[in-house]
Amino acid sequence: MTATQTNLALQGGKPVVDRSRWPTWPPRLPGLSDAVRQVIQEDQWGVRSSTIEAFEGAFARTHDAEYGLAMANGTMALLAALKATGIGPGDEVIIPAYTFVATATAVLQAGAQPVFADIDPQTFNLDPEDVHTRITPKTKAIMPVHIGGNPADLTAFMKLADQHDLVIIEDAAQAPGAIYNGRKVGAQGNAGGFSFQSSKNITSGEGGILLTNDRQIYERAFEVYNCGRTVSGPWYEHVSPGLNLRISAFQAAVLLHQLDHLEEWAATREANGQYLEEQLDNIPGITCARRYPATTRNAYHLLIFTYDSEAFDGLPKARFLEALSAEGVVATEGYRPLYEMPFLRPYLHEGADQDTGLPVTEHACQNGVWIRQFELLAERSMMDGIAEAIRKVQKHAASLLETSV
């Protein structure tokens, strides 16, 4: 079959999206360089500033918070919140395989053993059947994460952690502005950590925030991120082994700034996320993530969806994400297990597969593909674009294998 015959971009047709239309990342927004040139007429650039104290406290309060204390990045608010709940040497935390690194590393920098417990393969989300399996008297926390800015079973893993004294930290790195029964996510919990690295949903390049409504949680939060200190002691007296997880008032300023339009891009991306799952899911062979019934809204940090190579005459999923590209969608292949990095392969425990893993995480890395969080900002043609441009690559998908090397 010639290209012409086929027309796939790949093999020298037109592709279906023009890249140029896609919306750039991170955004730059009118206004963004006058406030990073406020905070350079102050006299605090980092600890102590307004303006890191206006983002922590408007970051807060959009997400249903009584305290915020900016951090370094995601993975030192995680941090944060494990050693301010009390979690160290000889505890357990029971987390999912399918994340970002930063999940398991959080908890061995606290002197806690991550346990992998496996995912609900309808929404990528941690499983709390498969959690309950795993809890042990050394478990001391669960550590959902909210994959793709989708809210994880909240309503489960309380009911889980009130059964067995457990405290919950929720991993929001990828869910600003995401809604579970009713209420933003990231302090439904004892506490949670956000992102706001390079590709998150508002980014200051790295930065990360700690959230919680308990004040005693906050008040050991604030020790650890500040260098020892107390909330209203003396500035050098130093009461326990803090470290300095702090952010400048630069990333704040720009971060504040970012915020104004979260609720903006939030209701952007749920309205686009939702009518592209609606034309994907149309498409034999793809499935996208649900959500569950209590979610009001998915941040879509990620559009999850899973392929099915059958559907696709066999297609590699490799090859189909090559293939999108050239049509113009740039979509990614999602994780890898975290068990297969060898310094966290001794943390799979019983239960699990030795040779294969946990079944539905190993699953979702060999099929699932992304759409990034940017994308569903465009207008709305352009999620037709992404449908199409699947559609081109299933009706081809034949001549694909042919010319594969």
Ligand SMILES: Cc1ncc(COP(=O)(O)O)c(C=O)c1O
The other form holds:
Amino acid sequence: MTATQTNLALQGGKPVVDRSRWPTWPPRLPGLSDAVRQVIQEDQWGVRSSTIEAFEGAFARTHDAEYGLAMANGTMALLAALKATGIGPGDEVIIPAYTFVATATAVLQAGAQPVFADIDPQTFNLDPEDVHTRITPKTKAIMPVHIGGNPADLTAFMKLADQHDLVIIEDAAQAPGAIYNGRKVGAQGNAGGFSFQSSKNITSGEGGILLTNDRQIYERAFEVYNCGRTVSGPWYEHVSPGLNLRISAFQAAVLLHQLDHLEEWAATREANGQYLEEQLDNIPGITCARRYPATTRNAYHLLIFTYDSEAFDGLPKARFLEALSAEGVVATEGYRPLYEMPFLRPYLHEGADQDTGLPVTEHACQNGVWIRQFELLAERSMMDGIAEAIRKVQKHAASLLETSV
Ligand SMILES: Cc1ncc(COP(=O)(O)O)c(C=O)c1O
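Please supply the coordinates for the form predicted in complex with this ligand, as a counterpart to the form predicted on its own shown previously.
Every chain and every other molecule in the complex is listed next, the one we just looked at coming first.
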């Protein structure tokens, strides 16, 4: 059979969007080389560096937190948060399965057991009602992930924490600048961890930070991250088997430099994200993730939507993404359920779940689609381009089902 001729880029037509107009990431900001060069002149390239301290203070302040400890990466920030809040062997920590693997590995590295709960179909975030059903006498913490930078239902989790005497660790890896209940996320629970890995909303290639408003948690986290040293103790006094999770001054300089742009970037992502969602929600078969009413700013690390292939003549998601990419719009398929990873399979809790998985998580993994944060920094007309590209693929979807194209 010959393919019906269309103007789809995948079939030789002109792409809707000119790829060269997307911003690049990481951002090559003016003045960045000077900031890094400045560190070269300093005596401390690592521990005790004033640049690291400046970044920790500035990031904590802009995220409504009293204490910040910059770390090697986000996974270690979460690990330090767990250890500093006393989570360890014998404890259960409830987490989503729709997240990056580090949410679960941090729990395992702390010696505790991850327990997967399902997500809310509207927001893709951990579902407080499902979490409630999984609380046992062993549960010590809930680790909501602000997925794609969209704040989790912290009010509901704090309430559960009060009722069951639990710790809340926010996995804010994807959520710099997100606002919930009028405050930045990350330190609204007992502690939280952010990531500055290459894809993140601000990045030093690798890096992370722990935030907390609790002095005791800060002091314990300091031991975990600085070789078991105490905040004010002698250099060669080690009071616990802490790790070296520290960041370098070069990374801190890059982050400090970008932090000056975070407000502006966050505002652009929010404005473009909301604008794009309005466009996409008007396309049959596309449904954007919602936010909770207390959220006044989504960090939009990812703009997440659900793709219903039925509205696209049955076109499979993978083929839809391929066609979209040819039109100049890179969208990605997102996570697989974490419990599919063989090493995490045993942590999917008892019952029918073993066979069926968590239904909303399964649906989200099968049908979820992501647009990345730096694409939301493009000019407004590029948002129109994304919507137009999707409409174009939808119009000609049937032709993509034909065997030879
Ligand atoms: C939700 C989530 N949690 C944790 C992490 C871990 O961060 P890192 O890669 O910096 O260790 C990431 C990012 O990679 C993430 O997306």
